[in-house]
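Only one chain is included here, represented as structure tokens and corresponding to the form predicted on its own.
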Amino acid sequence: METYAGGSTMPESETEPAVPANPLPVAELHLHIEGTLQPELIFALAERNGIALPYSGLEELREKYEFTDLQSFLDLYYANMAVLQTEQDFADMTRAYLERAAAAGVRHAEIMMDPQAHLSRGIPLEACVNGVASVLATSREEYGISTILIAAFLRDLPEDSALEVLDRLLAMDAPIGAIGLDSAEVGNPPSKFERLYAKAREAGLRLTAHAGEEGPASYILEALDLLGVERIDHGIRCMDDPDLVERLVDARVPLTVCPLSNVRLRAVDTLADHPLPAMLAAGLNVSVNSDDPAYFGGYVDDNFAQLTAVFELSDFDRARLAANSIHSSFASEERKAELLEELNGREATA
């Protein structure tokens, strides 16, 4: 195994490409803070906090970062949030993650946070909320990044839990632009949160959904149909229903689409066999996110060095999934006007 991005490893009969030095602005739409947790931030956090951590050190943590589903995946991702249990902590890994990215080549940034996997561990939803918000309510003018919060509900925990949460975040008026929903998608179909959706569509919040990453074509139908989200996380499954994608690119439903995520969780067998070539071929309205960067071997950047590698995307297509992005992002029309002009003058001068 060999080190890569930051500390996650990589299969070895993966290479890593190049990543340009001055990658193209986007925008990041499918993007978990909390999977965002560097193995060296956590054994900092652990040391800051006292907590002992059941790894002997880096190597032995990152030896766990091969998973075989979505579920082995789960089991880490929640264990290592045991180091987040100040206001601070949160802060520190919000700041982590938009240094990286700005390298990256992103502008605008839509990030997902758990408020209910930090609350079950008792962490004050105030503490998770207010440590990340902290750092994006400056996050334009530190790292040229504009920023929305979107509160994420686990999908297999009760409605009434996630309902309970968005009333709390209500009464708090905590800074959140959207919510989504995430964790463990098979038997957990968007139906079950109808009346979730309802109550934050009333509230004026914006709503998108992982939808068609493990689960079938039919959880994309229910959660543009029952749920009236304006995006699908994911949604790679569109491809197993034609009528679907038919459907999709006729409303230009965005799809944000995480390539090495979907590698690492055994969704696809390997990145070659990823159908981004053919949704794009199909018109279906893609753009490349990196989901849980800490965990599956690269950011938006590395995401895009990879697919070029494999699939030798072209300057028109790589520019196409940028653009994709601003135009599906929740951001103001003038900001995404803003994004495009940056990406319509970098096209200028390649």
Contents of the next structure:
Amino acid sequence: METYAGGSTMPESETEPAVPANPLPVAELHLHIEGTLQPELIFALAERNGIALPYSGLEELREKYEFTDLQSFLDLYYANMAVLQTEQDFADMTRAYLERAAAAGVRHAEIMMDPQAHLSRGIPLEACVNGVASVLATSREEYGISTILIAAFLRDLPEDSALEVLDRLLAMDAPIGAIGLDSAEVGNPPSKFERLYAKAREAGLRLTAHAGEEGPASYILEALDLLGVERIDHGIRCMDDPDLVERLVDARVPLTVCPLSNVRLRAVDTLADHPLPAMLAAGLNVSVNSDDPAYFGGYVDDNFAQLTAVFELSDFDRARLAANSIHSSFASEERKAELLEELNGREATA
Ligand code: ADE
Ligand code: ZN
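With the form predicted on its own already on screen, would you show the form predicted in complex with adenine?
Complete assembly follows, chain above in first position.
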């Protein structure tokens, strides 16, 4: 039996720090590695690669982090990728994320990267894949974080482009465990990518897709029924469709929710308006993730801390979210058992 042991009655201390010094062990399932590029690293890589940035300094760059919707963020996210030129750049970015994630309590991370966004800038596929993968190969030993690399495809590009890149990834035996679907959602429904997902499934890859972030609940249905995804990234718009909620609850479909992202991209007005408590109350299998932490004001621990402050989440709620993240991962059953044991041991002594 699962135990989320013991947390439900522990009172919140008034002096509890905003970010707990000893965060719960979690799996991060929704993370774009390019969204971990911190402003300082952007400037450092620009200098190393002799790239002129269109900002005079950190302050001017940070002033751009006021987003009105997903597209306004994507414009900056893709522009800043210009500093990623060499395998070393991708490796350095990945190392910086793992170091911060370890401090956030992340023990397992499923990391998306956007190969098409680099290929279109003339970066060789090998540079981006090998740069990230070379660091992930030793992430367990170096950071205590097991990892899976997810090739994410840009839904605002044609399906043929995605199919070609997937073929190349398979031909080079890239160490990817899953595919995802991201970028501009509205107007680019999952139905556009049926062949891509069929091919990935045939290749033995696990399947996830962004759906119901800005797009309608019907995109979540399409991702399930037409793409056969095992997990939905975001999925908050399911709350518009009670029948869909019932189906997601019954099938325990994981939803990788990213609260601070939803606030910063104006999918919700404020964190207090976020549907996470209603999703938990409905019995949905939700986890908490950071999406693009360098752009949205926080890593997984920051998301937990702010949710706890706004919604007065109990220890039980936090442990449930942590357990959901582990159960919903593509990790081996053995790794999941190890992480659940760590979580339950922590809870029992918390
Ligand atoms: N790419 C990076 N972050 C994304 C997000 N939140 N939604 C869609 N595509 C993305
Ligand atoms: Zn995302």
